[in-house]
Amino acid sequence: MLTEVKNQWKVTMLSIKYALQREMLNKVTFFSNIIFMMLNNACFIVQWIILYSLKNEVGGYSFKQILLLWGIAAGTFGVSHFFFKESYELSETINTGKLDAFLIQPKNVLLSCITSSVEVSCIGDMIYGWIMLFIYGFTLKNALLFAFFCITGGFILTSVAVIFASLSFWFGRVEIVANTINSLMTNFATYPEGIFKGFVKILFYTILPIGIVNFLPIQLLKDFNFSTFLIIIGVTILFIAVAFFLFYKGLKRYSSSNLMNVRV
């Protein structure tokens, strides 16, 4: 079992490595994508600077906590979209028969598919996240927690994308639904928790786990609580398990399109 996991890990890392090497063939485009993504993220902070010049806090968050929230949001987005970019195209891959190319390979179908390419600009997101952490307050504890939350958050974002994309096995073209859910996970991730009330807040801790990805990490970086830390780990494992279960359950219903796609 451990040998299989180790081998799959090596294959996954090689897939990401080769995808990154393909993107680095044009170094000007490669580095400009990273830089412009960082500048894009920085532009949005301007609105918060203006807002906090009028108020001391928004939704219970200080300005530094807003910066940290943006850092975590950028970090988790970066991890998910860089390492698992194709999870956001999975519905189309299923519906157009492009999944055939991954079925013939002697490795995990889901991991092979979602790691087959990378989003270079998301390196800028990850760098930007660390810059926000430095502004918030860099310590060894904060750095370790921040890195951990970016990874768990990235896994959850990816799992949510896979879960909704896997519905394509049963309901056909669900790209609009999947894309809407993914957009909601991104768009609401940079707003302080305190502005959300009632049903919306419940939604953010269940179907759309923005609270687990973004809000709880902010609390733990401010005041660490081991029980809450375990909740994040448990929810991450749960979403990963559900994503794998639904994908492979649906894969049994998959019909090949006989497309002659070959991956090297």
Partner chain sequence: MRKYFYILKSELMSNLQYAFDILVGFISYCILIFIFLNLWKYIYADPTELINGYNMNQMIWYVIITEILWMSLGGRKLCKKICNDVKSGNIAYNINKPYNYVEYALFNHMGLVIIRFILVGLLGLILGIVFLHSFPSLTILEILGVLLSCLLATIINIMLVTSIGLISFFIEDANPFFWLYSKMILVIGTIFPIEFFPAVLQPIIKFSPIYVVSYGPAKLFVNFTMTNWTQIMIAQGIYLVISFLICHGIYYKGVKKLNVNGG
The other form holds:
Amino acid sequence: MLTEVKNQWKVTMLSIKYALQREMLNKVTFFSNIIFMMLNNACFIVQWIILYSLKNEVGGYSFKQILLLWGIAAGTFGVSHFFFKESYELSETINTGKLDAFLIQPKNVLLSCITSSVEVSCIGDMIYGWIMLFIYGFTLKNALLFAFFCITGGFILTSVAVIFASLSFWFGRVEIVANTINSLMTNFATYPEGIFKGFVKILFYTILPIGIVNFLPIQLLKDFNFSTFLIIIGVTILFIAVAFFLFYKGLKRYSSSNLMNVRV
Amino acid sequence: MRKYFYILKSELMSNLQYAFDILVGFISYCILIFIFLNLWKYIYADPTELINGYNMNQMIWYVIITEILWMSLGGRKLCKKICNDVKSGNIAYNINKPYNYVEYALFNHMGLVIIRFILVGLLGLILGIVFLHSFPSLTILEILGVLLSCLLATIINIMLVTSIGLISFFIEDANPFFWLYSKMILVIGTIFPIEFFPAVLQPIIKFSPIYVVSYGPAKLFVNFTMTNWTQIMIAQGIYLVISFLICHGIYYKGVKKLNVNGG
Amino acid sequence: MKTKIRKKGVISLAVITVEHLSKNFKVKLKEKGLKGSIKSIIKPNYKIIKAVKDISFNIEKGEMVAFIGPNGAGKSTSIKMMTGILYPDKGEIRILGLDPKTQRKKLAYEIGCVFGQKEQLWTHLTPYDNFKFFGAIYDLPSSHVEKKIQEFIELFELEDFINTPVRNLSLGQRIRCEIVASLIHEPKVLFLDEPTIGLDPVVKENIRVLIKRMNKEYKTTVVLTSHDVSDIEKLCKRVIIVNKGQIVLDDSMENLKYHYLNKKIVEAKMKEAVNLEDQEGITILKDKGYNLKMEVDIKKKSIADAIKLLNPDNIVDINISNIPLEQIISSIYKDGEQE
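Moving from the form predicted on its own, what structure would you give for the form predicted together with the partner chain?
Everything in the complex follows now, all chains and molecules, and the chain you saw is the first one.
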């Protein structure tokens, strides 16, 4: 069991390394992608400067907390889209029969598949996240917590993507649903929780777990609370488990590319 | 004129199939409006309060209109297409056609924009009415005035994006320029009216394309006055000429370069 | 089911056992146009397609078997079930005693797959680095992989391009590397799906030599699908033909040929026109007066008798040949369709 995990880890890291090498073939594109993404995120600060000139708190957040919220959002998005880029293409991979290549390898199909390429611009997101943490206030405790929440949040975002993409095994083309959920997650992630009321808030702690990915970490970085911390860990594990369960459940219904050849 | 109409019509028909793409656009549009609705409800302690001369409903309508304009433009697709035409040599093929490439691109793209404008426009109006229970008091004539300014805004926008795409005659990748342009419009032009920016910046923004492609039509929609309308029409007229000249200028320079290099 | 296999006594000999294998696909029917798309979302209309219908066969160690059939016959569905890609609806498969349904990972260590149209190599890496990567996938120690690569370089003549990035290789070199990459873990069974598709004749021949050499060196059992009859003719001693989800023929290549070798094609060019009618053992295929083509069933009429009918003095040129394998196979496909 332990050697199996070790071997899986080795292959996953190797796969990410090679995928990164592929992106680095063109150095200019590589670096400009990263820098443009950082600039892109930075642009949105303008919006918040204006909003905070109208009011000195928005949704219960100070300006620095908004920057931290952006930091967490960029960091989690970065982790998820960099290391697990292919989880956002998973629906198409399933529908076009491209899982075949991973099914004939003696490794975890889901992991092999979603780590098979990387999104370079997300390195910019991750760096941007850390810059925001520095502005917010860098202490060892903050840094450790921030790193940890980027990982748990990244895992949750990836799990949500996998869960909705796995519906393809049953319903075929669900890209629209999967993409909508993913864009909902990123759009809501950069606005303070306090501006929303009622029903949406329930969504934030259930099928659109932005609360767990973004809002609770902001809270914990301000006042650490062990039981909330445990909740974040628990929910992360739960999402990962559901993602794996659904994917493997659906895999039994996988039809490879055979259906595409059938024209009726 | 008729040939351009046919170009427009054929593009219109072929784009009907992209209903699904439009649906995805719809959803992200709804999310955006929903977020701003919540945001402005939070900022405005009292809906009748005026901030920089705008009440809450006006602020939300402002975003609804600027987003309709931006979403129906499909600027990234246009820029990509122009870049590809230049890179693949498709443009050289178009040189021999009995129409001008720039006008071809404009009318071709208008087909897509019109469909999207109607669909996103309807959606935006419905969202506004459902959430705000109100509609700016506009006469039929004023509505036509707003629509005219929307049309001009779109044409100027297409011309500017086409110019950006045509830069790829001279440099490897024009996408960063489009990116800068879209960020400028989105960050400065769609969320807040010009009055929200620091007094020093306001004159600069008024002279930038933002005033004619984004602020103008939205401002007219939320607060129509004859003076505003005349001002915006004049500004749009001037920008129309400028963008037309820039676009053709870059095109002819680029084609000349193409001929010198032998395609 | 298991006891049944043991009773037959095949489990000790057979590397691949397939028993009563079936697979259906549920396909959503879609009408044309936007209206049809909307309708198919609201009230989907399904059709069951029986891709594989109750097939059974055994393959023994070291065999090279051609698994062929027309498009949509169910051959790649069967292969995908054998490799653990697809779940069977009914039936049992054992590859080296392993069940692909439940022991996919274990099985993957033992088998290799090459799908002609699908590439599994990283194109920006050299074949060498790719082989190292595949070594890691199969948990092989680094030193072992190096040794293996050296062995392959010599055996399959890779030294010219072992350090060239795959994207700069020719299609033939690439396919060669694809096959070699799937051998790195010394699979006991190799599935080759259209390995020579899109290659020129010289490269095709190279690939065939490679496959033959591999079978000889490592005693690898090979299951091959191909639309190229010469692939099958040159590599395989046994043919399984599937059509419409069923096995229509499972026989040795010799038998297949022998059965049809009773018939010969006689083409003759004549000085004078002959008018020949169909008769016992002779079918006229083409008669243009001076040029004649006929099929002779030598069980019913000897070649000598057939030639006598032509008046040997008048023959300018004559050619007697076997029916090409391609024609044999397509006639078998057609037989299946008539049923």
